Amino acid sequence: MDRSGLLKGKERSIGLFGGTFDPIHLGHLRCAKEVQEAFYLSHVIFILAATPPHKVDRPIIATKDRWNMVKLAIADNPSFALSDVEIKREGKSYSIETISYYHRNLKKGEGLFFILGADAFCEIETWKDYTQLFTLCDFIVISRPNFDPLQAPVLTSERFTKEGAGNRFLHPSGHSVSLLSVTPFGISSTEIRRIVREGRSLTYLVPQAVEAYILSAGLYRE
């Protein structure tokens, strides 16, 4: 699909990439890079969730440690940035509040994209004020194993229409949802935490600086 038309008339566009990043790994970084290149984003901003509303089944390590690991992971890429917008807010980290914040602060000519996985997109109707999300920015849905975003109920409930033969769907507000297939990585934060508990190496799974931080801080041992 030709994405050059998506940014026509816009000086620059930014992508918001949220997550707990517990811990951040090479799959996160590669996905962010592929999205940036595919949609010509000037920056991808990593949004660290302080208290994610959908992940209450296990303890999450301290925000400080997750912040430090993301900062180390993106340090060598000037097109990646880290935001504390959800850390500064009290209570749960709702995407509607984060997107609204960036929407209010857009400069003239800027475009705003929200990046999420197909798994999250398929359950987006459980999110707070989800109907408002598509009126504020464009969405980029990245592929996830065993999840088909074309089956997401929200495409019907929110009256999206398919644009041409590509993987782009238009919302009545004029914003869009674009589906992007990214390089599959058979790793997850859950698996990485298990590997640490077992005392195995994280080489080639996370950036070296992140591995060093995990070991020095003694994270995920229990």
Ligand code: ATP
Given for the second form:
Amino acid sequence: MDRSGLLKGKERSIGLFGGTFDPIHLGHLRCAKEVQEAFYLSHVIFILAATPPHKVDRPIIATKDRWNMVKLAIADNPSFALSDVEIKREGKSYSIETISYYHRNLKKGEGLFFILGADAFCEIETWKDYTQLFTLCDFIVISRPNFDPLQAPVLTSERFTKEGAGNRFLHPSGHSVSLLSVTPFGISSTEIRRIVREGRSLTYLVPQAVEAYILSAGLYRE
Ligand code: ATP
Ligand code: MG
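Output the form predicted together with ligand ATP next; the form predicted on its own has already been displayed.
Then the entire complex follows, led off by the chain already shown.
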């Protein structure tokens, strides 16, 4: 890919990667790394959703534990950071408010991307003020097994147009959505929690320090 085209005249770009991270796993980390390389992002900022509006069907473990595990997982990578903006904010964690916050605080010459998986993109029309999301920054949708981002209803409802032969779509606002194929990881936090409940090993699914944290804090046992 042409770097100058991707940076669109920006000197540096940051990617925001939101999630519940209950817990963070190697799928999250490897995907973030591949997005960073493909889009020349200087930093990927993990945004921990304190109170995710969509996860109402099950209890989520304490924010503090999820925070600690992301911290451990990214400790050895100076270009990965963890943000507490959604923790400090009262009420539900809406991405529109987080993106607006980062958009307001952008420095001159800085570009902003929001990173999400194909599963999340396919249901983005359920997000608060979703029509405004695409007016604030560019989006990167990462592939995820069993989800086809080309089927996302929002591509039609928000009148995106396909740009050339590539995997880039343009919103009427001028911002883009890029689809990126990453190494497929058929794992999810749901699966990780199930493995712990069943007393099986998490080795090679989460970073060692995260596995140790889960075991010593006794998380996800029931
Ligand atoms: P859960 O099963 O609890 O929903 P999850 O594995 O989907 O957990 P989230 O915290 O919900 O993790 O996801 C955060 C972001 O990472 C979302 O945009 C999601 O689409 C993306 N993501 C998570 N796991 C993967 C994966 N294996 N491949 C690609 N994207 C992923
Ligand atoms: Mg999920």
